[in-house]
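Okay, so here's just one chain, in structure tokens, the form predicted on its own.
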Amino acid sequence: MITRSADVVVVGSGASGAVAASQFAEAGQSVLIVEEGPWVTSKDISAMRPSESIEKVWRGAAMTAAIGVGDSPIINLTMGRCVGGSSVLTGGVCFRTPGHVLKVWRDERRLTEYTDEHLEPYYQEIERICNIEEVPVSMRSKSTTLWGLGAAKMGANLVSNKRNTKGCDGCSQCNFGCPKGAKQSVDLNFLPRAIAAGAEILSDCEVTRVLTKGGRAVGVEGKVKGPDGRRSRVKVHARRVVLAAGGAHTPLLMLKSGIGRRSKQVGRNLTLHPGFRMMARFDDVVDGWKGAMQSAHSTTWEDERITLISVYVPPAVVVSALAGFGPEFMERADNLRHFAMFGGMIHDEGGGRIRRGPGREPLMTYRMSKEDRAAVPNIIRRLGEAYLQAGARELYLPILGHAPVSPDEFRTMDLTKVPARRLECTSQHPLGSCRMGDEPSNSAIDGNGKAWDLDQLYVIDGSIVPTSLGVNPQQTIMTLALRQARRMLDQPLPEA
């Protein structure tokens, strides 16, 4: 048994407890951050292909997923598991809460101090240190530049991406690792900061179960894995327990730990933006992945709870995607340089759930609701039009196994017969499940992430987002983590 002691404990390195456990450190905290997966450099990724990448620092090697319940698709869900978390493997596309979203947050959660004013402040402080910027409409590539095109002749806009990027040369492998270190993610600033202040980060540690006595959390415990691969058991003190290890695995350590009976919310209210890319084929040479990977978005449909948003993908990716085997598989294949993609995702209600499984992974389900269903062929046709605006010869839909089709067969396929257990449907933004609110009986914390059930718990992840976004969360997640980690400070940590 290896036994450690801190002041504070931050379990996950990612967006939000990278945040936190640099206030914590630098106010003269003694911090542990506590991280499942390995740490790997800038130097470590560039040197990745993608499907090492994949196996490395993907949560399950990318194959985690959700399962539909209903009329609902399995929903193909990625996350980061390394020291960064998921801020490694984004798009670094970053977006403050839209107004609209904080105001239901005052008016239907009674967050009443969650205004565009109150934030303003967080907000600018984690602009200036991750350096968010707008993308330059030169580094849009030609994928996102002929949708944008074919989108305007149907009324609609193409408006610029922020990101967290510095240097960003547009070699489109966001999402496996920058391998220039140009995107600003936590390992390259406020976990160096937390560092440098004192902090210390126990990698290849999966957390198992909060320690509890009095009422109090007093610490965590779990399995760490040295040089040799074998796992030793290891206990941590601490005065006070952060949560920040995700919207899938916070409540699942939450329920391990027998932590949310009295609010009997946590695991529950899972909001995932359900999403959905479009690829076309052009007579022209394209080369999609010569670009920023996430450059623009469309806002045109925002009313229907549609964000409409580009990518594109390092080319071996686009390839494994495509339908198809033997020689056919091979001719598609080799029009991969005339391929465009746009994607899109859906502002959803929170249909998703997580429970304990029977290993170590969250047993995930996800029910669309009857809206949130009725928007999935809206995407895909206005994914589809826009490239067919553009002059796209031939559209792959996002439709398991279906064989490309012409502008005619499109145009007069109807969309809303097809199965949902047809659609390719994906997620990377898994939120609410621990979500905030005035009162245990609707929320699992309140307003300033301290567990309900529990003293010196606290919660500071995705999943305590009160609803969705219908946005990329990675600036609110460390936003809120911000504004939370500043409102522990202000409160006294107990005696050891």
Given for the second form:
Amino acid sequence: MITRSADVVVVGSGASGAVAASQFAEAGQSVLIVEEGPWVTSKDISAMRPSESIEKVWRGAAMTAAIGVGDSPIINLTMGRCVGGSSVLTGGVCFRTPGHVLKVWRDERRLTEYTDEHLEPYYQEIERICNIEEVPVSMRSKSTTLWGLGAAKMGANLVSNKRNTKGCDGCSQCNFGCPKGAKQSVDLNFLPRAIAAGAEILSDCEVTRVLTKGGRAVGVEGKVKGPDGRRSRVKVHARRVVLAAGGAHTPLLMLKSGIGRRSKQVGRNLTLHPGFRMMARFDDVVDGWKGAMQSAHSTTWEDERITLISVYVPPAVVVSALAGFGPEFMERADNLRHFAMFGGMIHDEGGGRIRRGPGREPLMTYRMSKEDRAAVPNIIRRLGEAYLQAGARELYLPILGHAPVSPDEFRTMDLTKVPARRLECTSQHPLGSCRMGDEPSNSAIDGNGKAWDLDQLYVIDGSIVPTSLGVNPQQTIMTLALRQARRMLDQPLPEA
Amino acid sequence: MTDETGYAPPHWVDRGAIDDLPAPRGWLRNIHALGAVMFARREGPPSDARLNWLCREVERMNRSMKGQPNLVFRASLLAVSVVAPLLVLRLPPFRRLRFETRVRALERFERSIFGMMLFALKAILCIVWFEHPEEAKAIGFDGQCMNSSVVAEVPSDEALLSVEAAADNGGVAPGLSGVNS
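Having seen the form predicted on its own, could you now give me the structure of the form predicted together with its partner chain?
Whole complex next, starting from this chain.
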């Protein structure tokens, strides 16, 4: 048994844990960051093949999914599992929390402090440290430009994204870790700051339980993998416990520790931003991987609860989305250079739940609301029509096993008849499973991230986001973590 | 020798080559069979050396999968092996089917309620397969933006064969000590 002590133990080293840990360490507190995944340097990641990245830094080697309940698709979920967490694997897209979302937080969740003005200094600080910059039009891939041309004919806009990058030359490999070290993930900024201020990181350490005593969190325990691969038990005593393990694993840890019984809200209200992609074949060469992976988005159909955003996943993944097998499949793959791709996500209502599963991983279920389900055909329709307007010859729909369709076939298809189980649906944004609120009956934690039923236990990751955002959540998560960390620093640590 | 469709015979999977794999287990045979169908071209299936390379790489990835992800992976593969033949009214296992029947079985499976299981497998296999520079080049991906050392680490078929030969002789192939280390 290894035993360690710290003022604060932070579980998770991703976008939220890294931000908070740097604040605590710079304020003079002793900080131990515990990360389940391995330490991989930016140089290591840049030298990895995609399969090695999946093996070493993706959670569950991409075999993680939320099981669809009722008329809902199975949703493949991508999450990071390494020092730096999912920030290492994102497309780098950063949005401030939309004003209309904050209004819902204030009006419906009664989180009255959450205004644009209140969050402004936190936004600015994150933007400065992570070098969040607008993607220039010159960095748009031809895949994105074509969609934009078609969308313009439909009267839709295309707005440049902002991303946390420095010196990105665009190669659409972001999801496997930046091959050039250009993405400013937290392992390149907040974590080095935390370490410089004295924080320590314990990697390859799975936390299995939050330790409690007399109604207070007093540490965590788990298993750490040594250099020889053997696992040893580890116990960390801390005056404050901060959970930042992400929207799927923070509630799991709380449930395993018997926390949240008072509110009964832990693990509920999970939102995922169910995402869909559309591929189109053009006569001209597109080479969609040349350019920023996610450079622009359209807000035109926000009132339909959908955000359309450019995405061009690495070529091998593009090919895997093609229907068929054997010669027919390979001939479709031979058209790789002619494929364009664009994506969309639903600003969903929730309906997901995290439960304890039989093993280490959570059991995730997702019941799509009727309104969200009705948005799926609209996403597919908008995505496809824009490419057809730009001159696409064929569309490859996000329907499992569906042969490519011609423009006429697409326009006469009844997309509402596609069974949910055949939808190819993915998510990268598990949110809301320990949501903030003003009382225990509707939330797992209060507006400053403190658990309702345990003193000195705080949650600061994506699980606290009270509603889905409709946009990529990275900047919101970092901003909330920064705010909650500063609030925590205002609260004196208890005696050891 | 080809079958009536002009493709090579149904037992493309060279049992001998499979048995030479470092860990000749049922699930690797299924990966081999799946890869032989998935990546076949009109001229025929990929070479055994390339398929063995695929199996080795997938096995490497699988070693890091623990608990539920590993269970999902194996269950998906088992479902393909057992359920896919039933969808075309044939008896399992999948790897014993004729080529065109295998294609039809996979297509049915992909369109069924189990489609997402196959989608995950297909993604893993494609990611590995098209890491091979020759396969990537064949579909037009120049890999220019990839770190050059990444591409250099993928051995050629000749190198793989020499490694296998060297292993048979209990030795190490010259110049390949760093491969997949």
